[in-house]
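In the block that follows, a single chain appears as structure tokens, in the form predicted on its own.
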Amino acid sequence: MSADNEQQAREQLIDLAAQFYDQFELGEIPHMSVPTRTKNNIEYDEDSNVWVYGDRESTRSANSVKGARKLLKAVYTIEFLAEQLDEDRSSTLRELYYLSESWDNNEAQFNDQDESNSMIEDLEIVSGVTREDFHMRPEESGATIMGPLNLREQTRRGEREIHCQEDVGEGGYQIPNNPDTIEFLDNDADFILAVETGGMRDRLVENGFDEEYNALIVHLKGQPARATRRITKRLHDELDLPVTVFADGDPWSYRIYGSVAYGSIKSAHLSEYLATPEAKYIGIQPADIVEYELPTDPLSDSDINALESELEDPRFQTDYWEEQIELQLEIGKKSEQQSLAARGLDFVTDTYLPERLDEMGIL
């Protein structure tokens, strides 16, 4: 982050706290309004193809004991974040929760980490500043990139250049918590392959898929962290690389794809910053389960409910997704991406992915 951005983040925080004092002076009850972060207040913006918050708001007001506590915690959190920026330090979301126990007012302390996480989200929304700009970071996600990409990253010891094949081990380049500190230098990549599981990611690397097909393999590690989604979007937007998502064949993995492509309810205020609507889903498709007779597990009741819910989800209301989801409900089965190993360890890189990528117009 540049010094200008740090100053802007600090000013936004101070301005927010000053609003409470201005309300006092005007004889108003201090309050803070934030969008209601529920499924009922999420709208699909057809222009940008991402999830955004609707018009419903929740008000944190000092006219009740509960509301007054929330505002008190907000003021203490703002003070902490401003000092953190002044000192050019950072902290984790977990540390913020524990740090609050040292605050001199017991009422300002958080009851659990969910509460402190929610407070940071509130401050992001009302200030228009991301938590990365606050120097707040989650625990390391461990997500990685492997492929023909040369980049420069900022560290506390200065800049360093890294090639994401030649300068890394088998584990790849670990994505930092704030990918906006990275500068892309040059690349020989043709597309991005975002992979859900570590086992499949390792199979692709061992088989040399990144080298043979000039692929940037991004390990999502299940539901992807914000940093993973952000760097994927940057790679697409700045390097004009197609994004593909390779995940398990179940409703929860379809939602992983949805979070990459369209955003999520929890971070809908950042959808245009994190989501890549052009991302395409490779598989595992329900049609693959049938065509390749893959090993399967039966759908559970929760799987069925999730699939039926996805049929009502605007993100999945396309001919392709309706056909695939209805097929899955019909066969009553799900399958993992590693089930492709039933046809041999090389099948996924020699046959499945090349054929699917060719069908999708990527290769």
The other form holds:
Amino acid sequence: MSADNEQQAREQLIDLAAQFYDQFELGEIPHMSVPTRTKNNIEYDEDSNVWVYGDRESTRSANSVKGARKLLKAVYTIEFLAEQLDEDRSSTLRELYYLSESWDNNEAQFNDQDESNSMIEDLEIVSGVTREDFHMRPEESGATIMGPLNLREQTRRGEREIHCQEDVGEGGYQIPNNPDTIEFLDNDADFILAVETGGMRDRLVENGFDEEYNALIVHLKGQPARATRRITKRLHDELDLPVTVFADGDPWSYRIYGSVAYGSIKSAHLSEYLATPEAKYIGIQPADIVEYELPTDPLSDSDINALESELEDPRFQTDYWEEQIELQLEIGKKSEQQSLAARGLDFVTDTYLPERLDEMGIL
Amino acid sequence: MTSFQSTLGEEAGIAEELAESQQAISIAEFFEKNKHMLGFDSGARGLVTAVKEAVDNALDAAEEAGILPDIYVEIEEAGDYYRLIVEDNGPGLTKETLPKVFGKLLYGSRFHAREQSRGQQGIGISAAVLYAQLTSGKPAKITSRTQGASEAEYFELIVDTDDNEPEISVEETTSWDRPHGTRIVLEMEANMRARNQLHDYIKHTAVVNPHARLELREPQEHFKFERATDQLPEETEEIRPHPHGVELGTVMKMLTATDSQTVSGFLQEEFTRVGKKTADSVIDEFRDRHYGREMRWRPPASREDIDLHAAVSNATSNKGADATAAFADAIADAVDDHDRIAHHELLEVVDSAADAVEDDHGTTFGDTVRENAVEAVWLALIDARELEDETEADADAASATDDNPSEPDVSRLVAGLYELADEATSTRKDDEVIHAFAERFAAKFEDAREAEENVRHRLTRTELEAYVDRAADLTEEYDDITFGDTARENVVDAVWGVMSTVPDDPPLVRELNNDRDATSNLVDGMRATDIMAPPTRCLAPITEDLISAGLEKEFDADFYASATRDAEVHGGDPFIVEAGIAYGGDLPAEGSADVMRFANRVPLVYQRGACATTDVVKSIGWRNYGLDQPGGSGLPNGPAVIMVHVASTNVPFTSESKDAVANVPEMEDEIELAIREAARELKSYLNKRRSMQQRRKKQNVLGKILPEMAEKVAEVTGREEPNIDDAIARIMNNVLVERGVEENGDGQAVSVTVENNSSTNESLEITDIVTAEPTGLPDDATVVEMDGEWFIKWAPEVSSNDETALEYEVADGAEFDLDVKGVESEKLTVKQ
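In place of the form predicted on its own, output the structure of the form predicted in complex with the partner chain.
Below, the chain from earlier opens the complete complex, with every other chain and molecule after it.
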């Protein structure tokens, strides 16, 4: 992250505007093409083991009233982003949406935040610059890290050196929007434990799991934000730490694992930058539900549909996942992480995790 | 009780007494009491009806004489009464006919003619005279001058209602400024409350009679409707009735009246569209109904143990061995050549065999010999014993499985009927059931033969149906299986199909006379035969062009469409339906569309709701055609006029006042098709208009957005604003006409480029007005100088996604002005 990067981001944006300019001059209909961002246009990249966009493209063209409005908005957004980079400011996606209200042209204003979000995604893809480099950030990040790691963060108020156990409260270290501003100094960690729910994270911290096992506990907060996935990948790549994911035992949690490991549909253009294909799934596995006789809920219809569509999803077409998903469909049950409490509050830290980590060859 | 009886006895003459008060009623008297039937139910309506009757008569008279009608209608107040004057330029009436035309009901030239005309019954104008005399007590005053006559006739007359004859009070000659024509003056009790209907009537008459000049002067207003064409409607001819539309009673009446001897002659003489061939088809249909068809059986196959040769030989005696053998051979061979053979066909076979053998052998083969041969072969074919052998036949039927090797297991009739029934019924019925059915079916034929009722197996379709029904009912009863109506019908169709029409001569006309059943069969036969539609020279449709012209004359709209259907028949009378639609322009956009109804060029003003035309208009889904229709049914809303014209030699009206067309299905169908035809044109017009509107809207929005985008792009990139006209023309799929000017030595080189971005080929007419003389023009451009300006005309044709250019040179400092035609303005971008 540097002034160079910003300068480059700015140039890429201006180039995009210049492309429209040239199209006008040549008497062509102004247009831009972006990969179609749907499930059908996601392909597995064998080389990097992550999900990237396929060949299908959608064209935003001034041929129709709708397309022309979209391009007009794109130009206004480009102007705004270029100015923001000039002034070294940043803003949130939501702020962009409200900010468009102040533009002099009614036609260029966004109708809702989905529209402005997808505009930023378009620009990211077409210019090849990430939105962090545009200085756009999501509303809330808030995901945290707790564990034996010392790092240096470049903040707007100067450099800060932080130890993620000693310098933070029980809440842990807050991951910034752009984790590329962080430099890792040193660590005693053996592995990364990414946890889906806040309740489980707190239980692990309370029981001192990070200290006892030298674990970096990353809180995913449901579907993980880009920053969370990015820092996980950096921790894995730069510090050579194995990544494990600990989530509920239901189809939605398997998808959380999927996006950590293989990337998500909306940010497939950044998969190589965000996904950690080596991440492993700890549980709750359907096999655990049987083995530990965990308290369960029955699968709902939408759970069953989700499981069945995961069976068709190439991301889950491994022997391991097919076995687990078919088992779950057979027992017709699902369990939450916290159902482990049925065996006592310390069961998860004393028995379950050590056993699972051992099985996976991490401990 | 007894007292009643005695009373009755005493008044034995009551019937006679009552009979005394029975008396004939004159038609005039009848209508005097039933004025409403003729449209004279109120003063307001009476006036409109009187105008209508007089104008209709005037138009008919003028057209018939080949004169372009010129009609003047005046209504003036005359004390307590209204005076109606109608004047025409028709051929005039002779002194003899005039009083009857105006003073006698049901007197006219039209009633018996199958020809399109406005008036039909000869009631209208005399009813108006009757109404006038009843309400005002004043006679009708009529002036008429025939062409070439030096003076005009003047009559004052009333209708004598007692005997329906004219009663003339004044009869004299007078001078009149018109060279020919008729003028009638009626005074009647009336009011002008129906002014709108009166105006509508006159205006609508003008629409459908674009060849007529009409003038209306009434106390408050004065209209003139000029001619839109000098072309008279085509002259109509009388035609004979069409076989498809006559009723039994009519045919019976025609049979008594005809000079023809034979049915064929009768059909050809008395009906239109019937020649020899059609008459034969009708007679065949008649035979099938009257005599029935004969069942045709298959000749014996070689595997069958039937020896026709032997049968003939045995039946022929005393003719010598050679002749008998030749006779038997000829018959056996001829029968074998048939795929199937009926009794009458067998007769022919035997006759020709007998004739041939007679020639060859000089032996006479008399009727008895021939009959014997026919009987022998026929019985062999239908697998029956001679009638004397009844007991044996019975025994045989009872012991079909007996060990008599010469008897086939199954009778020939059963086998033949099984073959037909099996093909005709669904495969789901198993063979045994069909077989059982065929046996019962065959038994019916057998029974009839044994009873000597129907040896020849001759059946009408109804009888055949009865056979099949009986056999099917029994099969249902004994075999516990359903034998439905469709299966029965299929079997009947199959059997009827192989049966053969008999050659019996049809009865003569005099034999048909008074034979109601036979005549009914003839009428059925006529209806069942395909006959060409009646000729249309008896009809005078307005034609599509003149409908549009008429609408354009009276309505200032944006769009006109019209349709004329081909002639159809109803009740022996041909008819043609026409429809027209006017849309947009000055027509009122509020409320529902106007429906104008016409019959034989006469506007129908009253009883809109009772008219088939209105029903049809309401039943059409107008939303499909781009008109608003609240609730999806009923009259459409919007700026539209829908007109329907029914032309027929006999328009079916709901009543004598001729206000509404009756709901005759054939006619309703045609009305619907005509309206839909015109409506389809309206739809494509509206669609085009809508797409042009959308294009204009798109152009408006893009015309705002794109310059803004261009401005912003220039701002962001820090460059000059780009030129966006080409891009816009391309986006709008527009035709772009662009001028390029370049310095070229002393003068300038000009190029006018046409770029067609649309998906269709475009033909343009481009005029470039230049203030100096252009040189070096290509051959396909022309130049004309006018007052120091040069008009360059160029009409290029540019195919889709192609471009072409006009290049020329002109002196420096010249000014230009481009004018482009041939492309909708929405689709055109011109850059000077």
